[in-house]
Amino acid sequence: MGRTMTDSSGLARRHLAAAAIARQAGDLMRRLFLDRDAIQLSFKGPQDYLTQADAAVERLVRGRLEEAFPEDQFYGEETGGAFGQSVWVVDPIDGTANFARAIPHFCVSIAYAQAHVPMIGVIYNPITEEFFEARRGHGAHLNGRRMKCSDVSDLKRAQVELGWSPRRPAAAYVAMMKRVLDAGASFRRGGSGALGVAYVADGRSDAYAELHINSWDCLAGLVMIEETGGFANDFLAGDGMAKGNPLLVAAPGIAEAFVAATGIDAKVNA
């Protein structure tokens, strides 16, 4: 692999490429989503949906990125890869269960990291045509509009999202949900961690927590959280990039209270 590019022009070029590739992937996702009769559904595990669309979208994204940046490494949810010093981390369809059930809440998520530091994040929902993007030091935007976290300061006025993962016992999820409700927050579950984190960065949700999530589901959104002034736990602690970790992101005014309610350590609670 060639040298890792750390200069601003290299990041800008990668940002532009990621944005263009995400839109190409979105076009493919939209066509496949609308062709309901052609969707072939299978499962990787309990409630872990897989369609042929996931593989098709990842092939497109991987091929375009490898052609444009042969010096970079790639890791995708479906085809794997390697986590190097200069790596693209991709979820071709985050929210596959929604995609499979004709619910238009899913996205392609493309992140770029240098030395395990997320630098670029692009998330695109091709059905709503909402394009979230961020580059470290350059802000975060939704369809050209600058995003920012909400200014909520009371958990009793907050609406949060709690992601569910079969990698943790259902009892642990239920216990977290009860603590959050007891603290006075309202909650929902949308079925896409990438969009869940992006919604916090845009102030639509006040916080998001999940007891275990993988890097391809949240890395792009974490760039957006940092660029909009939100709080995030140390998701990449230990081997979080490769193996995942608990995730907590929040508007700064409720971060401390949300940490206490969820029981997710601000550093990490693997």
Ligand code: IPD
Second form
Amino acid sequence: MGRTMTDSSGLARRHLAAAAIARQAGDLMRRLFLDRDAIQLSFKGPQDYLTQADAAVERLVRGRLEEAFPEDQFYGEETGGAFGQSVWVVDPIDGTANFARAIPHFCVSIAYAQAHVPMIGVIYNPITEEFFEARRGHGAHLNGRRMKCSDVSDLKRAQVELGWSPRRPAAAYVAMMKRVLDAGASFRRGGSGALGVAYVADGRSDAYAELHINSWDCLAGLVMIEETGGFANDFLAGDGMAKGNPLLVAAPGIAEAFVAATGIDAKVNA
Ligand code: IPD
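Given the form predicted alone above, I would also like to look at the protein as it appears in the form predicted together with D-MYO-inositol-1-phosphate.
Up next: the whole complex, starting with the chain shown before.
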């Protein structure tokens, strides 16, 4: 996986730690998923699921990271934190609605950023046992195999994913879907932004767009897109790290056409 002998900025050590912690988190998630009936379900807002498993997994990940890297900051979807110059950004269960409804499409997502540049991304679906990982300058891998964006060059042959949440008006989503369909693409919604972006890095999906997504949902995947030569909009523009932004990632051959179809520009702000 191209790990270096020298590690002056601690990236290789952080990458190894994040990978080990994601696997531990995955083991816990799998146990909780299989024993889902014992889990209490609640809502943070409309269509915004929360399970006791989210809190348990975040507790594990946060505890392990704080123990290993007391000098770093931490921001988690469930417990918050601070976005500093050396920060871990974590979604303990991305795809919580799927988890709650017995659909095995969810993951733990762990990203590490230095000076607001995402450097390490690790995403693990413990049910399919797919382990996606990337470190800036060292490629992106799925279960040890190098990932690569698809070489599609025509939206009429493209399979894309459109994310959705009620954080933006329904009319804006309907308009975007119509434009994407009019441009000839086929679309789906999987319900996990992190996996949606990782799938583009792996070429199994050709693009992903969402009118607003949070950094904990997509930062890890963005390292994978960078490492596989995919296109990404300027998601961190403005205060994207803390407040989220529109997101668009795409295989390079359809990036321009997909930007035009979705209306999500290279430079955006929520
Ligand atoms: C959500 C998922 C969903 C995306 C939403 C996210 P959660 O995160 O990633 O696919 O469309 O924007 O909020 O609630 O499952 O962690």
